[in-house]
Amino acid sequence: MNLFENVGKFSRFLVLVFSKPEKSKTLFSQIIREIDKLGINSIGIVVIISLFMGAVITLQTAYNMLNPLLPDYLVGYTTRESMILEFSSTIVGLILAGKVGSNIASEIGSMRVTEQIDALEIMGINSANHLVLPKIIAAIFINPFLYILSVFVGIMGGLIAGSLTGTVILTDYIEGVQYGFIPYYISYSLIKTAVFAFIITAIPSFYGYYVKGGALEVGKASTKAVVNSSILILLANVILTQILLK
């Protein structure tokens, strides 16, 4: 019963996010700084996890290849079928929903035992429209181009581990990064991230906002966020893998 008391709370909680919003002009406002804050300084962390998993999947790849049937471009090829169809997309985007999405609940959850969004509905104002369909749509937005990023960094993090430690040659590398793509693995994981990018900062927003008590109940309710976030993004990474790679 508490499951299906959180869904239908949660789809409330959505109807009032998208609501027409009072101010154009605001909204645009914030979701600006929401980019700057969800997105653009979400960019070393994607750099850094990107780049070391480009190197460990080309390290352990080459290690492993001991056929000496198979051709050397397959380490090339396996490291961006692996940036591309699921690390870039769905590890980056569990690590964005520990980072983001505890932010996000803690902030919302500290205004709510604060008496900050019940000000705000005094004054008139949809708290939640507010609040949370900024993050929503920044998010949704910003998201795509870090994982396009992710991609990037990852390839060039397999390029230069197995440069480094001449387990593959450049060459060999750079022809299997090329060979057999296909351009809708891109299209596929972009609306998996734009799903993800969703959960993230839906999620989070709903637990903060409906926070009750003081500063331990925030607390919990960011580690609630993060580990529910978590779990639907795998969910959804696997009906999205079944209804779009079918």
Contents of the next structure:
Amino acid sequence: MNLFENVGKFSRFLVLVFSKPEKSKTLFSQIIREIDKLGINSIGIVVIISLFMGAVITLQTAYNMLNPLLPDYLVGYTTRESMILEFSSTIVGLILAGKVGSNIASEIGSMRVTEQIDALEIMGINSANHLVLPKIIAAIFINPFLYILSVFVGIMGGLIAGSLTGTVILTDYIEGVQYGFIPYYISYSLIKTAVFAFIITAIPSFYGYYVKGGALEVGKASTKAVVNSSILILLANVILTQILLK
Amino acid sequence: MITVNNVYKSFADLKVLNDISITFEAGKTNLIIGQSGSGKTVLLKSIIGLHEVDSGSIFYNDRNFTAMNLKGRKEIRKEMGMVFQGGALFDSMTVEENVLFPLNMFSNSSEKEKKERANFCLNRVNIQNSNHLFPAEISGGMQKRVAIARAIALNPKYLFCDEPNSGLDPVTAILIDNLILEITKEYNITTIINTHDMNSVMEIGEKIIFISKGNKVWEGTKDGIFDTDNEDLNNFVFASELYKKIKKIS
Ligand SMILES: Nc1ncnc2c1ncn2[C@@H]1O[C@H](COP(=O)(O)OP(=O)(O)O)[C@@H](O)[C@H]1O
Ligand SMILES: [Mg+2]
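Could I have the structure of this protein in the form predicted in complex with the partner chain, to go alongside the form predicted on its own above?
To see the whole picture, the full complex is given below, headed by that same chain.
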């Protein structure tokens, strides 16, 4: 029952969010600010996890390839495919759900409990639209770039780890990275990334927007937002994979 | 002028407002007084439509606010200014940006004119040289003053203040009260102030409405407030030793 109630409430929330903004000029400058806050500020964490993820995939693949019949380029190939298909979209999505999601839920939640949202409403501004739409647009725009960045850094991470440990030969790795490339996989992952970007921004905004109480409740809402957007990402991942790759 | 007719409001099982009817007059400070939890904030938020009333109606001059859809209400809201209990300044914006915000959203003036207006309002509430500070960097009294500046930026016809001087020292509290009174007179605003502070009542109360447990119990002027034989109001007014002494003397 709670689930259905929430779905209904969330739908009504989205109707508010996607109505016409008060001033398109302010919307544009807000989007720029959110791109900076949600996207540019996440570059660091995306680079770090992608670097290590790529490194680990490369090492694990290399150490598991005991069969001499397997071609040497397989390590580079596996790293690339893993990054492109899953890690740079889903894992990065989950990490961002934690970072960006808790940030959004606590920002909007504290605006609610300190009556800043009421202050917007009393001015005649649609607060849901004003606060949330720029975040959703910004994330859907910038996260695909984070995805591309993650793929590149991950492949580089594998290359560095493989060379430093001497587990792969540079030319083999590079051959593998170029081997059997299917461009559609990139499109598939970009679509996933855009959907995850929506989840990462809309769900935490929703939890923050309807907070009741004080600082304690803001904290709780933020936790709920991260947990539920992570679950939704995993669910969306399965559904989108079934639709797009079958 | 704002007219409230037979308003009821409850949350689930909790009845908060019970058949409230009040006329708030223009150019006057209308004070809603009562204990904490008596329903002052809920009444104020019902008047401005942040809470939907269960029944009854609210008129802004002769416009039926209750019957309006969101679009109609938005138009009236542009004539409202509100000072929230905690100030409710946007904490991601500087002092100046806070006051500029309503101007940027709704005024068609040039950037220069908007900036002038914002600074005029800040001057009006005696804030100088703090334009680029953030709300967290200024005192509670200054926050309230900036909130007033933001509320008057668009020349409101209706000004709402929820406990504008709560949490302030007595001197600053009186300054804030008088500032609101002056602005009310200057621009002939219909001002509604929630307070539980008897000092405010004596300082700036013109029309006073006493609310107890969601009922309007008494209405009158500050002179009448000492002569009433209403027990609830007496308990409220003479809660402090100071006012008990005043009563003895007079
Ligand atoms: N959004 C709400 N949901 C449920 N109960 C509320 C809500 N807002 C206020 N109340 C209740 O209404 C009563 C009056 O509150 P309020 O108007 O804030 O009092 P005050 O006179 O101190 O401003 C209190 O019992 C409060 O708990
Ligand atoms: Mg209150």
